[in-house]
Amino acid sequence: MNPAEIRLRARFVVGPDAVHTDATLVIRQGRVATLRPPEPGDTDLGEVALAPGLINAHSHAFQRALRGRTEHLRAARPDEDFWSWRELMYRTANALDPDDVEAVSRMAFLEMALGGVTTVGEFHYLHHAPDGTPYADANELAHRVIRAARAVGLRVALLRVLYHRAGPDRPAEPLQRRFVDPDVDTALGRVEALAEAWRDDAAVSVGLAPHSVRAVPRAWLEAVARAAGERVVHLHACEQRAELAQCAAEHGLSPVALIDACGLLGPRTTLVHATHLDGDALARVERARPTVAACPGTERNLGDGFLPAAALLARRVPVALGSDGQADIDLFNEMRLVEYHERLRAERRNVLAASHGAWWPAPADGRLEVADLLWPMATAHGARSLGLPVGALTPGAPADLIALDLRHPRLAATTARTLRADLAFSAAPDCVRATWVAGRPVIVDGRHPAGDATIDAFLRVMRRLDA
């Protein structure tokens, strides 16, 4: 049960529109009640900043098992790319049993929680046994992943993937059999069954995720559009040049044009990656305003290319962030990479600030803060992507928040004016002292109560896989 009232006093509190100095955040029954001046009896957290919990909009938790194991070049295959990495990923995916999936997922979620993430969008496509046989409960692995997130204490949006083929006119490959549903009606029925199983947990939601235009045919995309209703829809799109060529050959359209033609491009849709958008695609997303989930750390790791962030923000297209393949779980770094990649492309500084006026009123002093564009990517835009009322410390919202150590060397001497810039450009996961989800403590003094047990279970799985 949540305490009836929690009153947290902090040096700074990051509100929706301003950073407040020496303020108390009042939480009642797991929700933000008010922000007010301090009063006697408040719990004084000292030199910390309270901020909304970070939202990881795109995660493949099981890929935490890949970290450090794909960073080599095979001499016989010098042109390593996404597609060769994918083969290694498939082999790892097929080595995990249900207990392994839960243990590895719990490790990924623990690392997220320690780094200030309070909500994760889990793009889940491990469904069956390695030979493709469904478990007695066809959603067994989805349940395992949700239980892992909830055991850590995270809010989770399980984005249940629909997957059918290897590509146009290509049946699923042997290593893809764990992902595949026989037909779209079966897949949609499994989504509904999963949502029904978790409907009593307010911290669990379920969305639809047709994997990509290469993994499902057009008829499946159209069926998802008809079935979605109020559910969010996520799909990989325009991640790879080869994907664009395949889509053009099969449909005579780009992936974004196909998604649009199927009735799926809109505010409740999230396009994941979108590193290769042409002028027509940019015009379509400007009109329809989906969210784009960028994973610049993973996109850099895989050599996918750069998100066209400046072009998207100028068109008022919201950008959310994800850790994706878990090579590094650090949403603070993901924020700054969005801007830094644009600096490398443009060979100048503070590039995204040019879009400040598209999102914020003109500041009286003319100072256009880049962090004003980056901070919502890790908070409010992630909430939009997942269709959840989180991402801001507003009255009535779930009390999902983090406390950041202002005596940490990375944040020492920050001010109310520079705090958001310091969070976007200098903070790191170890700046997070505490987190709460729905007013319940998850991380306390930089530790999770089940942290050691979670790491031990993960190490047992990895030692067996590496043997």
Contents of the next structure:
Number of protein chains: 2
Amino acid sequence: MNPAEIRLRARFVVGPDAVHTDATLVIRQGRVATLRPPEPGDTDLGEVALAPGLINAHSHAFQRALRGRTEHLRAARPDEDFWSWRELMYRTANALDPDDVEAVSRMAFLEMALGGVTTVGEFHYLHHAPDGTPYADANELAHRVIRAARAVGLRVALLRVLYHRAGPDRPAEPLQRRFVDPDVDTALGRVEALAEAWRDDAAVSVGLAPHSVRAVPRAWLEAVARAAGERVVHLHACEQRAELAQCAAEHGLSPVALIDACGLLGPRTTLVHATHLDGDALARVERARPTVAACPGTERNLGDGFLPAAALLARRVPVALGSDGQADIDLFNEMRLVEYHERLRAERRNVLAASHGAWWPAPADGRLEVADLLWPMATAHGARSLGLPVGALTPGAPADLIALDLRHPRLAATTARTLRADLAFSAAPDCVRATWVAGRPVIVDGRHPAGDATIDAFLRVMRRLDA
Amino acid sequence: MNPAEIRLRARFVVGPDAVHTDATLVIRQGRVATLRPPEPGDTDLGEVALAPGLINAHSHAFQRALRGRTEHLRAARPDEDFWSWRELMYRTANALDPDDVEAVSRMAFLEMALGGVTTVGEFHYLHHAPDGTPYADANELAHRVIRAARAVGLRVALLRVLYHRAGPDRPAEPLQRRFVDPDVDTALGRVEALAEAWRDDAAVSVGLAPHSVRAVPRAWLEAVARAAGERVVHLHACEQRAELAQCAAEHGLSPVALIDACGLLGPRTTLVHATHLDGDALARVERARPTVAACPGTERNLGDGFLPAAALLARRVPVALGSDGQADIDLFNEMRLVEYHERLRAERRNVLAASHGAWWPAPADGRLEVADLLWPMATAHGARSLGLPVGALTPGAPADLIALDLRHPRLAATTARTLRADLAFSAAPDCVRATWVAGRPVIVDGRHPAGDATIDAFLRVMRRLDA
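Structure of the form predicted in complex with another copy of the chain (previous: the form predicted alone):
Zooming out: every chain and molecule, the one shown earlier first.
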């Protein structure tokens, strides 16, 4: 037996085409080789389903330090909203030194890994010392975050943020100094240096993330469009209504129209949130087909509003998912929220299946699973968003996969036919028994080998912050 | 040491007044005796938080058999909604024999127990053979469900349903025959016989559940009001808009006004769902103070609409929670959905804290935790709904409690101050390490002793149903 070959037999395998029953996934040199009927000598994983690893397309890892610390009403702020939350978030962001950033990030990535995430897109905007001075290596904190992800074992796309200002004609505020680069060329140079430093790790990639149309001027967006090349570009867009009004006042355009006018709206671009889209913005995304990275768990937490999911699916716009603010790190939950938030508004069931337009072929048995629209959000569309060849168990793809426990009470009695619905509507992180990234085990028997040490380091940081 | 005394020391104890740090809960004869500082000889549970057991105020246990089997669009039904779901649910309900009902119910109760539920309110409407003939004991299926709950170890309030008709002037349909009693006196007699049969088990109680204003005529509601005495009364109310129109046409009243006119709206009554309440209905519940049993996880799944949670809390109406359709059995999640669905609509944060009226005293530090409004929904208000002296670790109360793992990644770095927010917004069933009902262990080290056998029995039923 070739030690570089792994043969995993499972009760179900979620293949790129269908759910296969009693099949073996063969992995060679860290890549998916083939999916075939079982043979003697295969490693029998028993009552599990193998599936592609989940892809968390939008994370701010350090925000794990905020969990449980913003869910209250302060007497001085009876109108708590996104902006009052942001003030608390900035205070936490400014309290973390490089070791803290690494420790808190490891904690967030550990929780992702335990919940079946194999790739994270880290939208990283903490760059400098609290007074705005760059560290000796201007990419110090980006390196720390990447190291945290790699220590846990995740594949990571570091979406390096470009940030310049508090808003139109408003320089960065004191609590935003850690995010800011002096000019776009300096920022782009730092991105290139970061990519160069990690060139030899195939599990690390670097993307460009002009923070939002609020935080960078038009010239920066245009410069990013010129410089991007093969890099993916991520931007926060249309999360809050105030941003739309501000963009209209500055540019006479909606954020999506501005991004389009700058040459940045295309299939390698991801619009994060895209909560408030008017008819013109919907028409533009239908034409240009960026990915939308929705974070419905965070969008509900922050009171952003509803993702226009049915409208996006009807226009064939790929939706990816992110855990964003980390109040709850659960990509299974994010999937179902996309459908559920539409059901709440429409007062109907299986809304996305009825809104899917002509993208998906009608199934032969007339039975269209909503889950078939949700599952790519947590896998293939996340991969598209990050520009990575993962997200499906296709021959040649990196062997990033997860094993789900079919004896878990949430999944007990699932079948080849109901597995997809059960994963989308009823699974949870603790259904994950094992994960692999590039064929290497990350989670084994529901545990991470460095789990305890990671939690202990996180506790030390949090005790100091809370003191 | 008295063997009837158990002394559990924990890092945190969620007491009726506050979260206590490093405290010991003393249990005697199955009841909470006292909460005191630790002493030598106490059983140290380590890094856990002890809290009252969760109360699931509205369950249809057999609907666990539907999971994953309704989340698709059928070609013949592009307009899937509550009513098309109900058709699928009726088919499952009619496919189960008494052994099946018991096995499926055990599975649902096992999952509840693993997720920290110690008491379930089972809204039970499956009574007779599929052709409508009563079993030799007319309470056969109610006994089966109670036995399932007791075998798992849960405290159970069997809310025995009274059902008569498909709607105004429409006799029960063929698939409703299992639910129907011939007349209200017969139905009430069966309830009394059921209560009598379980009189010696202190963990079993029986309530009255006229199904809805659709399924019983006015005279039945009036008869229930006369007969109820100390029994709690539960009714589905205002879940679907069609029900409101039908009730207005038949009675010239909203469902809540009709229930009020029949003398049934009071503090021992629970309105299940209460999704669509007009101003008059809100005024009536403010005055009469029934409990509202919300099931936001199911209400979103069925496309019912939004619970008017902020309006209810502003009127001091206690809200309890239920897992209802069992797509997802997670009382922690149900808690947060109540707040999150309001945030989505209001586009603000911490909405319930700002809507709570004068019920809760303003905290001295000006910091009102939303969680302090959500936690009673999963505990004390559930107890009120079911008429049981549980839901808080008060001296003299039955020792129904749970231990939550503070080393779980979801809860890591929680503090006495943030615990409540973390439980409401970030906890999940797998945070539950242990549970006790009346001082007896049910879940030990995250496992139930009969877990595997329960899953195996459930699998046998489901394989037959799916065949």
